Amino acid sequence: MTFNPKSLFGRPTPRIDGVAKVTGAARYASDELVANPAFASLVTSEIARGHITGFDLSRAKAVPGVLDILTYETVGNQIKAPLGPDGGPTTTTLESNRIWHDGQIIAVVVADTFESAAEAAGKVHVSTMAEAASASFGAPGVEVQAITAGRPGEKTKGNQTEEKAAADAAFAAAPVKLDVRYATPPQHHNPIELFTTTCVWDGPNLTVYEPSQFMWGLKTATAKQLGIDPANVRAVSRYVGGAFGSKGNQTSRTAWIALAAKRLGRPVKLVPTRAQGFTIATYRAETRQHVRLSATADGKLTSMFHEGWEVSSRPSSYKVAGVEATSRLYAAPVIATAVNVVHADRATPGFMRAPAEVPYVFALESAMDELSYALNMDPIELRRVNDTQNDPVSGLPFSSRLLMPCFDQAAEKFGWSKRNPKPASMRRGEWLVGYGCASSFYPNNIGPAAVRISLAPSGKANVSMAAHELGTGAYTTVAITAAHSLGLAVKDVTVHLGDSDLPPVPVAGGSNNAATTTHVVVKACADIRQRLAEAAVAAEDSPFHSADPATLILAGGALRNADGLSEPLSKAVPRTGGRLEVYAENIPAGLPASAMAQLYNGHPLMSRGGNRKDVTAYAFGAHCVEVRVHSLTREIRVPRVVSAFAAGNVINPTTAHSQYMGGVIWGISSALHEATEIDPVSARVINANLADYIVPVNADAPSIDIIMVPENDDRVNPLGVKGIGEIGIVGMNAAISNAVFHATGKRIRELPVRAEKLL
């Protein structure tokens, strides 16, 4: 049966979830309902190092409602510590007396009333042993570890010695350098639905309902933690409201949640506080950077040297070891780099859309406009001076690298011609006007799936899959690709997600969700046309009797060929035995043939654009912007954007307009809202709360152009799909210190961008 998969895509479609959201009648994890549910209240550690001496839960007790309190010393040997997001040690919870950081879980109050389990909690009293803390970096007691590797999987050049006494060489005889050092600071997701999770027992079947990224690890992640068949447990998450990497792995609060609903014999829901959100889930550590380049008179690099070091915990190595991402963006012939983790009393930091890159990228990208005024040359044409189609690490070709076409329209659309070079040599009225821009870059990863989908003879088709809807409007894009796969139309697709009783998808992370997720549909949709057309061409009374199955196509709900011949889906369907049900596994290209039983067992593989044999597999973008400082008060504002990208086939224009959008603000608000304070002397977080974790509100959003630059990409894989959800974000935070730069004269190398640091 022909059929062309690249003809699915392209096609602006709403959401098909967007009356259900707006309604109130999607369910969020905490929304599912339960019987009788008691409720769960967390008590978090007031200190950041040291030990817990005893507990005095009377007045807790005494509070009318509580039905159990659990600590370390009534249940801390029933469960397994979890493990971080790197798979390694993290911090613990209950487990022991041990505090690992501030706001750890020590206790877990369980009432009958959300009200009184809240009380309780606050009347817990905790004696402890308190040692000096480290906050973070510089802070007497901090352990710093030298990491060799990159992300798991990323290839590295050669010998990290031997790279950089190369890049040290280069350096010292190139005409123009740049040294700089750069900082970011911790930030926290923040989503709208906090980290919820309610438990439910039906005799040895535990459910567990919670926002997840990943159904099959929460499932076998939980399941270890008990010690129990991963075949009892079923994690549900329908819909995600937010995650950004938070909710991609598990976090210690599931498991005894867990524990107290089989103490109880009852469901037990749990909906923390904002602010213990800081302290109980993921965040994206602080860095400090130090970047080095060298360059030609005419801005050929002849260098580059990049180290980061990062914060984490003290058990955990984990690191998003981001310079292993921008050894890849520009032509450099001598590359060398470097990653240290800095162990402090921190919680374990974790994914935080585009972990990698956002950090390391702001960097790079200010580094190279330094080195562009270094040069007296314009910073776009800097970087196409230095662009390249293959990958300098690896020496691979890039399966597409449409760069400069992204500059180039996104320059000709802000007017990047009418910038006088000059710093601080353009104004309006009162404020000083700044243009600055910066490359973004993320690589196209793609896991192993399965999926089922049914087709019935009403011409009306389901298609289940663990996949994760996290607002990116994944249920339209499965519904896109079944439906015009099948000759459909989208409203007659019933897409079910976020169940593990259903096929599994890897995490939703790593922009991999919809490559991952179209690929398996459209192999499972080709086994449909294909039993269709078999069937007919086997049938007597059938039009196509022993016709040739490939001159078949599926369409308007009927089987057809090109002479106008149809037959109705009612007819077509019942020949294969009724209702037509199919179940495909696709595992990409590179993968293992165990990739799909890894992943069934919480374990997936990811095949990783900037890890293939063949080529290395990047999108790419160009971010053009306009800050305005006011002269006097150095306030900052944003008023324009224009960014153009580049990510292969785009399924659905509407839903990648709102996530590019999304990820630019997001931008915005790395460079100049977002930080964790951290106290230097207690290691604690100041501003655990949405009044002072300062986000950007509607007067903060500017006028956001997106450029969606077409680009056919046929070596990427099968579909030439590409991941959006993390891209927009990606030089965004460089692009607006730039323009600062440009605007005032005054270089800030540490995030956020402020007022103060202007004055």
Given for the second form:
Amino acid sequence: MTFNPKSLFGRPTPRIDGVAKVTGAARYASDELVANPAFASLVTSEIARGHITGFDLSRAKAVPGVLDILTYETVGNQIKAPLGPDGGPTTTTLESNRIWHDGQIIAVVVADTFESAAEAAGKVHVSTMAEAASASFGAPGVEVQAITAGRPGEKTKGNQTEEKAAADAAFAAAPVKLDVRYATPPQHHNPIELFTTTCVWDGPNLTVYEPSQFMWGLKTATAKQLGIDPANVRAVSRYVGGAFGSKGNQTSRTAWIALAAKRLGRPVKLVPTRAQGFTIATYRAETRQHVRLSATADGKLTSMFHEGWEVSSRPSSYKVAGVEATSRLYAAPVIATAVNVVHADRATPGFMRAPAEVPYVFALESAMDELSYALNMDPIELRRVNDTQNDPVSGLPFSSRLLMPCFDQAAEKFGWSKRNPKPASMRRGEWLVGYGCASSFYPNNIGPAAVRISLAPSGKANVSMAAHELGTGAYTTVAITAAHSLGLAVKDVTVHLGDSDLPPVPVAGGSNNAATTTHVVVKACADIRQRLAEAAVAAEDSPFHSADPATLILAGGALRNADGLSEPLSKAVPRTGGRLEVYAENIPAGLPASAMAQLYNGHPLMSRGGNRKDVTAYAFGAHCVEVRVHSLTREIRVPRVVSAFAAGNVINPTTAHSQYMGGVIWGISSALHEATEIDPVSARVINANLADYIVPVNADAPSIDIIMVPENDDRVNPLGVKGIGEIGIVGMNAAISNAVFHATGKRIRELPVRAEKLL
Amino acid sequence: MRPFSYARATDLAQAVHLGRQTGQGQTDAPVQLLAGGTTLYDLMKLDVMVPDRLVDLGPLRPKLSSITPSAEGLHLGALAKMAHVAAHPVVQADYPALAQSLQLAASAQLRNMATLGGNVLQRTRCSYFRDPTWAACNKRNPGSGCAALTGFNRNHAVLGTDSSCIAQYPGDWAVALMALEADVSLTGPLGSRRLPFASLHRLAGGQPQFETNLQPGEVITAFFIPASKRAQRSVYVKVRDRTSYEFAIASAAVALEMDGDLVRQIRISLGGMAYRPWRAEGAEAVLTGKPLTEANAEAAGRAALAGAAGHGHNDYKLTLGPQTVVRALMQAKALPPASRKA
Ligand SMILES: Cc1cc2nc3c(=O)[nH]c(=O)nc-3n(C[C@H](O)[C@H](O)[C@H](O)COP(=O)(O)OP(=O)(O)OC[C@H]3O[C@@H](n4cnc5c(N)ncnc54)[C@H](O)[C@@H]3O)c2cc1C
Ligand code: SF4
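Please show me the structure of the same protein in the form predicted in complex with its partner chain, now that we have looked at it in the form predicted alone.
Shown next: the complete complex, the earlier chain at its head.
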């Protein structure tokens, strides 16, 4: 790389798509204009387990404008079922008469208008044979499957049984110990933009307009399901109205809508309901966890054991296995972990913002807080005593780890020193006051990617890649990287994303996209500079004739050298042809050369911060929160939060601040508000709407202070860029619950923490 | 989503005429009056209310939305918007519990749309009621059973329930109306009548599909809240899962008149835990003539929940309810005495 990352990044830049978004000009998938669409409406199951025994479609077909009704009887064998989020089997929809979970798609009604489709969907009569359904942990009929820890693509080192025995021995011998169980609830991302799909056929070619975190994945998976060549499928999603993991995997709806459009010979558009968003896509499954920590009297951990149980559907063994993450946080000499999947009559869960870390770090960071009281030690000091610069599992060095500087800066700004360590000792008027803290961390992932960049003599550049604008600011970070690499103003760069006709980029998940996209863009820009420089030194009329091309840089819209000589792009670019266009691919260190071909086939290999051979790469952070609990009625409020993060070079502090803040607020939600309620008898979702599935409103997040701790990490990747999309939420639930303990003396080990648990 | 017809009532007589099939507040009545629409449209979109015809009361608004304070009390037109009433200086000064109960309800957008008449007729938030794919709901589908009894009932009632229905009345304003002993005025096919607000809502009594004592075609035209010293020294306390835009898990209104250190007159009502807007007369009796100490307040809180029964997830209300009453009592005590003479 010829670029100094410091020169590229760090300047606060407003979103280049901000105006389009606030004026409505930004086209989300269902805003794309298609000619003469028909409209689809979904019929979903009202039981959680059983079989369909028959349909009576007569009333539905009698609704004026109804064109087609797809059921397993009519089309069941015409597509291949999609794979689950872990690449394994998952629940089906119209493929058979089997009902796996509440709200499963069982018919698709297509009509001339949205209204007729919805009316007719309500008139499809389905006869079913229901079987007793198991809702969740503890219900009769659930099946527990023990699994060795490890999330997809990662393997736990060592022998579980040996480690467990060693942990047990260390635990038994330790002077201070903690043995506790925690629970987290199911949660849904169900973002504001609904799970829409519009399919348009043009001869053999299919275009799918659907909000997606993985354009090339949507393209290839849809083709596979339909049994057609992926080259014939184009997926478009220029803007995504929130995804958080819910739009990363193939869901069942897409292929059925494509089939409906094929049968009709007319575009078909599906805009499902908000309630359907709770059952036709994925969610964060509930967990149960067991944590055992032991320590010396001065707080040094002597052992750690963390076991989790996670709910999944009957056919899928999807799991997040967050012990992979929690086992790397502190310097415990003996670490043992285990994970179990509990199969119930539920939909298959999937990735949701910091999938592994949100539930599992809640348990670990709550346990660390409990241990600090058992030791009579400040909880920040306990983390300091157990801080380490080496991954405690693999022994590899962390590429960088500024956990304690994050704590120190957050604590200073927060006023942690004013905390009276005694629980239930601080009060303000009628309100009990508590201070709590927790660590935050997230692995740094990076994947292969490709990009096409063109530069015109006018000094305007175009960047095209199938990356994803989920609301994170991806258009802007790509524009910043290209502009600063090419010596242009940000406004001179036009960015095209969200279209599988553009060069592939992996799924926007695991906070990889910032690192993934910047590296390939920088590489393409280096190529452009190189070609301009070589053309210039070869040209007799250039001021740089016969100079060393390596001495030329792009800055201020011109090719320049250190002596102050310059040549504008209007002269430099035409020398390479009419306009300069490059295509570049980047495969990060540690991935095989085949990674690019695999990406083109819809398989994104990822270099994961937790399983590299050279270093372990994580970003770190610290939260300090204040809670107030009413002395009589026990409502819990969070008047202020200070969080500090050290996550390498910050590309755009403006959008980074929003990412961190959004994560922190979602963490408040995770601690106090969110839970999908499952009816214990029928295993159905009860609160499938945004009135009853509560999330924070503005008044619940009055003061969020974000500190970005400067960090140079030249081992994580060449540009020192770490993803920040997920770290903000990690640990917040524990920090709040820890503060609630400090305020009240009551330890709540099951989320969400609500008034009734404190009475 | 179903077709329905829509008519605009040009005057009250026509509203009564068009609305004569409104039934007794049943969800399946074929004709529904339309005020702000924030309950009605919501439940129509959920397929819970499926009227054939809506009768829009909008054109009556100029006549039926006045806010008129007098020496005797406060007259409020039934079509007055929640937001306007909450912001009215006389309401805030002389009937603070009313203003607070409106201000703490729903969201700014909803308060700008919703009317007082529609507000008192809002329906329970029971999830099994609000989703017609649940077969067992006596309120929606008489005789079908009650899924909430064995289901998730965290925000169901602990007072005034029977085995036919344990739903909770969710509103705030009606709770304040109970403590301030309001009257409600109705006009129907048989003429006009005025009744104590306390007798508007019914208990389930094995027939939870009948929620109020409104007769077919009756339109709520106005509310009247008598002026009093205790109205001036009134509070509404709302406990909820988030800071704003959320229904109560418990609430209490208190109207207090002191005589030196002793309670001369007190009214206590409860929300977020009862089948209907709930007056806690037993708790009032505990305090009348006594000093308002913390111990007496706790005794009143316990009396307010006398006879309450939980159903599992909502057992916490048996503890939270009394605490909410204590909090409201202590807040009322901390207020300055009323400025009016009688
Ligand atoms: C998301 C949400 C949150 C909410 N939060 C709260 C809250 O925190 N606290 C709270 O108290 N409320 C809350 N509400 C309820 C809200 O206050 C009511 O929906 C509103 O007050 C109803 O008034 P409306 O004028 O819109 O009634 P409409 O929806 O128009 O009517 C409701 C019912 O009353 C009947 N009706 C209306 N006017 C009359 C009349 N004059 N005479 C006879 N019958 C009539 C209608 O036929 C209909 O059956 C919330 C509502 C929503 C949607
Ligand atoms: S509590 Fe009432 S409204 Fe709810 S399900 Fe039971 S009968 Fe229906």
